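There is one chain below, alone, in structure tokens, taken in the form predicted alone.
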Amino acid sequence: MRGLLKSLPAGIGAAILGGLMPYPALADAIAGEAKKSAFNLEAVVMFVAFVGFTLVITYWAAKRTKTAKDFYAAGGGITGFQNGLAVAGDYMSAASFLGIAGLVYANGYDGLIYSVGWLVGWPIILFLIAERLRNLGKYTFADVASYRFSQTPIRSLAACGTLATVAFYLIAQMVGAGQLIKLLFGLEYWMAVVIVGALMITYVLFGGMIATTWVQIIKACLLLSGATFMAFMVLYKFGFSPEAIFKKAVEFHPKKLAIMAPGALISDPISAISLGMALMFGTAGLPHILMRFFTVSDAKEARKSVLYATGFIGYFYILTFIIGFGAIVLIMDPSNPIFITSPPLPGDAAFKTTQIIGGNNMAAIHTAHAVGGDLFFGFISAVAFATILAVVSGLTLAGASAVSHDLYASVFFKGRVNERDEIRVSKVATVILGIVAVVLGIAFEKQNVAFMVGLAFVIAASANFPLLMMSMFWGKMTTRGAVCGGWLGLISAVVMLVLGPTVWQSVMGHPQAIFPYANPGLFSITLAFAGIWFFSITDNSEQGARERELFKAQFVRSQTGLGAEGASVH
């Protein structure tokens, strides 16, 4: 166990989740090549194990897919509690468990701003776009944008927002997969990456969203409970008492007193409000999770599936924060030095954090180590990987819909196609946007991708978010302004943060950003809700007046249901 762990490179979970954090907090992204560790046995075995199960459900699912209602929204059938499940399970991805754990053992009380972040963009949904999104739309959240507005260049913006969140995602999903298994089970680089395409090929090819459903609810439960017993066990070490934990902590880690104080992670307050809102937007703006909303059978249900997801990720979050504490407590501990890389051992001035073996992003995974042995070493390994695999079923799904339904059926057809075509279209989708998925997570093996997953919240929290937003709630919106705004914000989110120091100084090489700021999202936010607002108030045309009154009707139906896509009957 310990020559495994000694092969592990520095920073997977970076590659998952840099993209979101302060310049510095990249240094732990991937810098090179990782080394093949020895063969885990056990991560193997549960891994099949999670597979084989999940493969049975996909053959029952497709069974039951039959019409475009079923693949893109399970007929509408999913209750409540078991979406919120699947919500959570898609939302509780690697970079959830990894790094904020990661964070949490680098930082202490700092990492928790990320979670916090995240879990605030919840209620944001629960409020106000849960029901009217599920009262107004159909299969993905263009329908909602483009209710009242010219279908071909709404679609075209919602499909371009949905595919550039999803291609730079996934991209990062498939490169921190590749590298994670490649650590965890002694497979090859290339292997792992086309493992996960092809089951995430398969996942939604034959079983659509019902198979992707029961993948990322089961993951959810495997997440929870490998969490709540990892929390559990570093709690019982010390008497459950957290107050103990935190005195330890601060006995062992470098910054000592520190970490029990917030300010570290962040600067400036520009930089904390454009993150803070990059979090909580990008949340209610991510296309595969607006799209679970549809899975439901009314506006109740994705009400209750809100509140439940809200309550299992917050539970999560909170577990992530007693395990980075724990493992400040277990991996720093200078009696039992099996986790850190070499010489000097805790306690010494000059001991960093990154000394841990694989980074400050595998102290998850160490811990896990620390209180359950091998075997729950393997359990989390491959918890691990199950994690990204539902994450990635999720998004290329979102992905497809996108492709088949907003730009093939809608915007080239206008409508005129059957849902024989449709479905079709979306599945060579799925095909294509696997394949390319695997050749990209391939190229990118040696690359820094940690922006990538920065860069998908800040498109979602810039483009998709404010159109969603403005068109459910602005009764005086109208296309120029919604195309105008929404392109706007999706373009200066990407150029803001391509001349900024994620990608400027840390993966370009040069010496200074251009732009000052990591996260552009105060800027680009602000710019896409201004050009919404400016371009619709100045827009005296013909059209713009009949959009502004068909808001009555909208406004309408988005309250009381009346004329809602209902559940299908099997």
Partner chain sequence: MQQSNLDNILANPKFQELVEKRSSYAWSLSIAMLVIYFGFILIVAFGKSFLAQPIAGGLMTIGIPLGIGVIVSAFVLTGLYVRRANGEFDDLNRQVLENLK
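I've shown you the form predicted alone. Could you give me the structure of the form predicted in complex with the partner chain?
Single chain only below; no partners, no other molecules.
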């Protein structure tokens, strides 16, 4: 695993080992300054059409957003199928699309290992979390985590976990968005960041969760149809024979036959397990994804959401694998070297995949060009932009909800606020978060911020997830245990990541990392669970005893849905 870090560009290595590789593409984009390309008219026209359409939806959503429940949870009226698409949309970011295709392009089979790692968290979310979460919560996962505990400390912890996850994720997305859009559209970096910021504020501010959900659904449909078309065209060009594609790929690719089998990606079991854990549990601790479970009417629809989401995401990853191989045969073809900076000679071992114009992450985009011409190239570029927009909107809403629902309403005013004030605070928080994201996005333009995605995932896996999981499953947990364990997970994750190779070595430039593993997941997640366990069993306070007693009622509600939030009727 560590050998790989040396062989990949810093950005990709950092994102992979930083945990989490959800965003290798982003990582690459943020690792260095992207080159501005020529103005891309087709893409701009299609993107403007997308924006126009989503603004109409936001207007429609704004008229429907009257109560706090509408704002935070789309009134609980989203169906399982719609939510499945929205959840899949949150997961299929531009970066994961471009990034996985780019990885398959550069390494062949190894790209598939990544896809698998990303997907397998979903069944676990369904089996252990989804319905309990839906039955116990209202707007944020903190509702569930603090259900029978002292509100102030638990909500503060959950809100810090949420805001830390959202902030790091958002900055990385913003910087990635600026670089990618500069590359695809030929817009100035700062303009791209400002456009993304302004649009995401507009969606969330006026349309709340209803607009955020529908923007995500539309984008998911566009991305799925675009990717389906591309994979179909690649297969069509080779008479639907995978063998024919593999034959050409092995012939053109500098790594030859090695692309058909796993490479150096995973060799050290501790890193592999640590990475797998952070991926699985990080997914189950992402606040903007957890929030989506409150937008459906009941546990049954929540289950269906995960089924559809898993189906769409799995299908999408299989498509990306085909597209990645398509990229190898179409882009590396020595007889048609229009997408590479210097044409290779046949069998030239010195030819590097990085000679592709714009870097590996452009593999899918160039493939779009090769199979569908200028128009389809414009379409895929516009979809990439739309994808970033939809993901940052969801993140902003999750952050704003933590501020208004958890901090303002529950921590500062102990639940004694009216709904109108709470929504107002949420809207102010949306604007502030949006502006901060734009400013930091511009400030970090030339920095390598790939490690921030890793940080976001490790925090989600080490603080949010253990807190949520134990509060639902373990009756003996007390406030003291939850607070100690949760903070232990959060702080240890941050410290180990900063002292590890990703930040200490690659970002800060020290010769040797103090903590040997790039992904601290295995250690920080274990610490959080152990902390919760230890500080709960040693808690002999009266309050602790009362909280254990309350578990029965929580357990019955989580199992039966009795007393759970229903859908609002308009």
